[in-house]
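Shown here is one chain on its own, the form predicted alone, set out as structure tokens.
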Amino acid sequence: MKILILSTPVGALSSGIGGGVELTIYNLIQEMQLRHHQVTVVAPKGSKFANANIIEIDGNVHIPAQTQTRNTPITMPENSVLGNMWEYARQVQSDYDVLVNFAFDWLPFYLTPFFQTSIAHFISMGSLSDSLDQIMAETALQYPDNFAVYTQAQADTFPFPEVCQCLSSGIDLSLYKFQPSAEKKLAWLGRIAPEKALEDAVKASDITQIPLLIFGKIQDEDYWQNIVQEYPNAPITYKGFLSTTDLQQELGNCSALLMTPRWIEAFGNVAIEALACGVPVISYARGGPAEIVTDGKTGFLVTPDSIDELVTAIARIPQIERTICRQIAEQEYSLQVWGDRFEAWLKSLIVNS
């Protein structure tokens, strides 16, 4: 297959502002040319990623979704980048045989009726506005096919679930070295945003007095001081936004990562970064994360926002085989699993279109 890839258009690719969405991309890009299809991959100016064909677009980024109200009107940017890279995939469309769309924006779904080359609609996250959910509601209905999710909790947040897809997700397990032992210290890692929740990991930290490492980009520099000032004794390192090859070192150490969304989270690569190094993952029972999480066999799922069950977990956390984590990584979230899945979701595509 030739396959073109449009980015988020929050910001470029590499530079953390995507989150989980950039090692979604970059893992499809790695497996799909593993499988002999040609990749080509549309992203804002700046973007890099090893071994993949990216072709730059300049333009002003675009704010992202889960910073606005569900009632925000859809506005686009003066010489909006998303609108920059899709007028690039409309005059090269039918260079290619299936377009993969990954902005969590208006614009790809209002404008699929208009291209001839199928459009591969997959959604990074769980619904925030009413104006997306109206537009990708009324593209579902005409091209049922062409929409994916990571799990069934986040298509459960859409006016239009059953049409959904779920592909969950994979890494490349060989970058994630199992640790069977770790020090008495925990992991959070993650966009530093508030529906992250980081201040509930920092609580449960402070109230056990076990060292918290977080990683990950900073988005909100307010909300992050703010922690900081809040929990001026808690036990937290901030390690910074890290690659897979320092991350894996990193929290292959630690005992246990928590998850501590206050959002329906879509999927949550993070978690199974942590279990393909062993590490189990305390999560509240919250999308993504709850069909991710055995409970008591790869970690423990909690009431959602409760920080006594947060600290009640942690106790427990030698009660889990860190080889099972690993295990269950190798068994339902490697690349080979996932790319089977999303590999012949293209090529259904491109049979029926």
Contents of the next structure:
Amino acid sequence: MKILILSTPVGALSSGIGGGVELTIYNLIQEMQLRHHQVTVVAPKGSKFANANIIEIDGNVHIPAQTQTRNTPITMPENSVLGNMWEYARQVQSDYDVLVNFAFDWLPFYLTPFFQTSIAHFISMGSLSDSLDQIMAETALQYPDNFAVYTQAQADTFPFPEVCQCLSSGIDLSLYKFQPSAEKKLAWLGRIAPEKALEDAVKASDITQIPLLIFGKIQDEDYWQNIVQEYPNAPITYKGFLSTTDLQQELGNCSALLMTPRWIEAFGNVAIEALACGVPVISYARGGPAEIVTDGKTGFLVTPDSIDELVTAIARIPQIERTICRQIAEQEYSLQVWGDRFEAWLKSLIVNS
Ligand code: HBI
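Okay, that one was the form predicted alone. Can I see the form predicted in complex with 7,8-dihydrobiopterin too?
Now the complete complex, all chains and molecules, led by this one.
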């Protein structure tokens, strides 16, 4: 297949602003190239990925949808990078068998009927706005095979769950080394922004006085500063936005990963990264992580927003077998298994002209 991937307009690939969708796009490129498909990526200027064919597009990035309210009108910045990306796609579409959209934005959905080449829409978050839900639902009505998500929990947040293909996610397990034992440290991993509720993990660290290592891009500086000021005695260390190689080394040395999503996390790639290192996951029973973690086996699922239950679960970490965590990652979340599902979906959309 000749595949054209259109990235998120919120930031350049490898900036970390795109969060989990950056990892998904990177993995898709690797997996499809392994399968001898031709892959080209259209992304904002400054995007860079190892061994990927990236077409960099100029223009202004979009406001992250999760910072808006449900009825915020759709905005198109002047010289929108998204508009420019899709103008490029319009011009070259006949060179490709399928286009894959990763933008969580109004335009690509609206454009679907105007394109001759099939557009596969991969939705990377749960429902965030009424106007986006509406344009997606209208498009899904006409193109019911063209919508895929990570999890059923994510699909259920939209008015069209019945047409969503749940592809789950996967990671390159060869990049993650299993560590059979760990120090008495906790980890938190992800974009540092309100919807991820880092403050809950910091509070749990403050209560237990167990060191908490924090990894990820600081997307909201004020939010981060408020947490630091509110919990001066919490034993937290900000480790930065590390490469996978460095991240997995540090993460694997932790006794558990804390996941505290305030929103319906579409998947939670960080959960399978932890499991791949043998690290149990303690998460709010909400969204994607609730479908990834098996309570009592690969970690613990606690009542959403209950810090007391986080603390109780932290005391139970020794009950989890770290080898089981790695085994589950290998059985359920390898790139091969995920790549097969994604490839089958794309193939199903190619209209042999
Ligand atoms: N916001 N407007 C907009 N468009 C996106 O593609 C987008 C976003 N916010 C976050 C985001 N993508 C990714 O970080 C998540 O899909 C993972």
